[in-house]
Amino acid sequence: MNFTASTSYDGVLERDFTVGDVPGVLWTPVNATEHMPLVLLGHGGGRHKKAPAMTGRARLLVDAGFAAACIDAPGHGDRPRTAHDEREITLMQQAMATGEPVGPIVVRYNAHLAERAVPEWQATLDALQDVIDGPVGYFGLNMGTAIGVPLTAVEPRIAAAAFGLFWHDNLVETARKITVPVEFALQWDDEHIPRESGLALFDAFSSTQKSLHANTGAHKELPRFEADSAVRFFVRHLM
């Protein structure tokens, strides 16, 4: 792990890093010790490691005594897009512009991204554990779920995970391999993800401790208090 920049504000130490050619950011309390719980943050599609949702969730986690880390997904943030990325993004934009269902394209493209991102996350976690030695959780919605479900299924160091806002189509069999505690959020009136699809993904997790948080509203109207709930979830299971 190569730390490239650092800054501190309001008790939070923010350090940019790279693992190979993958850029990321680590947030810890300014007075952090080596042993503390760590939550990996998966950002959404079209976003990046320092998107407001990531920095906001990181701040909540740091205030609760956690370290938090996020890396740019392939083709996002500071990482270049491949020709495949460009084709899929163009197809998604065309579907949204014409009112066609975007789900099949998102599911297909995010599965491709997950194949690339899962080993990157595992290499990043290897490096992070040289700095932060403690139990590990994962928190990601939308594309963060598309990447986080296969990551959690194969990564035994992840002891709890918060997911949500994604289709079940190609994740059901993978979700059945997950037995750690899960908190799952869905929007009851999601205009992109059918309610039945979100419920099917929640149902597929083999976890004996799992909770479903369903809120009224459209896809982008997930209440902010769900981030607070996720932090409490990690406090229960990682501290």
Second form
Protein chains: 2
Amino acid sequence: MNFTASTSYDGVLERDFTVGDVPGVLWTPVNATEHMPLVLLGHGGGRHKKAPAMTGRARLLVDAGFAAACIDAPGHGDRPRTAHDEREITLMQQAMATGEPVGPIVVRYNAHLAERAVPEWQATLDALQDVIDGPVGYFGLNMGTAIGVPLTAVEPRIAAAAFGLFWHDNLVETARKITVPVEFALQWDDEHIPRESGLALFDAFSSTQKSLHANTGAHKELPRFEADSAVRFFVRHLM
Amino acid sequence: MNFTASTSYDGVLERDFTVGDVPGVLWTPVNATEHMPLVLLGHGGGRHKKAPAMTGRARLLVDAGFAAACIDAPGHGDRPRTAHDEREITLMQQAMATGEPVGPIVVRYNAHLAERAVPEWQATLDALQDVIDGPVGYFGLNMGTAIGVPLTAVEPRIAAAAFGLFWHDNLVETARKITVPVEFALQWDDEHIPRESGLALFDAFSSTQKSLHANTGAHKELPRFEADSAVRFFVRHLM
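Please supply the corresponding structure for the form predicted together with another copy of the chain (the preceding block corresponds to the form predicted alone).
And the full complex, kicking off with our chain again.
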């Protein structure tokens, strides 16, 4: 793990790093010890490791005594796009512009990204555990769920996961392999993801402890208090 | 409002009262002022105004700066049972003993109790507002929902309500009349209430702000943290 930059603000130490050619960021309390729980943050599609949702969740987690880390997904943030990435992104933009359903393209493209991202997350976690060695959780919505479900299914170090806002289609079989506690958010009036699809994904997890939080509102209207709820979920299961 | 007894413990002032022939209990901080939010607590079937779930929720609410009040439902606690009550209770006990579905009896009997309880709650709220005059919420699960949904539908003073753990059958039309914020709990593996029935009741509320919390587990296994969640819900909407 190669630390490339460091800054601190309001009690948060923010360190940029690379693992191989994957850039990431680690947030800890300024006076952190090695022994603390760590939550991996998966960003959404088209976003990056320091998007406001990531820095906001990192802030909440650090305030609650966690470390948090995020890496740029393949083709996102500071990482180059492949020709495949460019083609899929163009198709998504065309679908959104013409009002066609974007779901099938997102589901297919994010499954492809997950195949690339899962081993990157595992190598990142190997490296992070030289710095932080407490219990590990995963928190990611949208594309962060498309990547986080297959990651959590194969990664025994992840002991609790917060997911949400994704279709069930490609993820149901993988979700059935997950037995750790899960908190899952969906939007009751999501204009992209059918309600039944979100409920089917929640239902698929084999976890004996799982909680569904469904709120009124459109896809992008997830209430802010759900981030606080996810932090409390990690406090219950990792501390 | 006739106060009949008073005790205090750990900063909570607990006052028994009667309104007409309905006995109730009011919990406030010991040093309460007149201007504070009030949450009405509806107890479950076969329980009473000082059952552990009621005193526990009152404790959480008082700690968060609320007053809380509960009355015995008709035929419950210190109140006499009618011949009708006795017949329905016998039928419920027989169904439970033989393993027949108890739902149809509970739905029918609780609808009957709600007709008696709604005007009692309204008279109680009239009287309570001489003592406590802040915004009002309602919190009740099981039979507390069977009574609370018709109460909230006709009572404009109730500004937020936490419900859950009940069948949709008799309540859907009434729930459609409710527009205040709602938090709703259901058990994903409820052995009495079909999942689709709970989801249909949640869906029926016309509230633009509503949250569903579904947790794994059987009917009586609602996680304790949902009581804390309901308190935070009332903090968001009444404070």
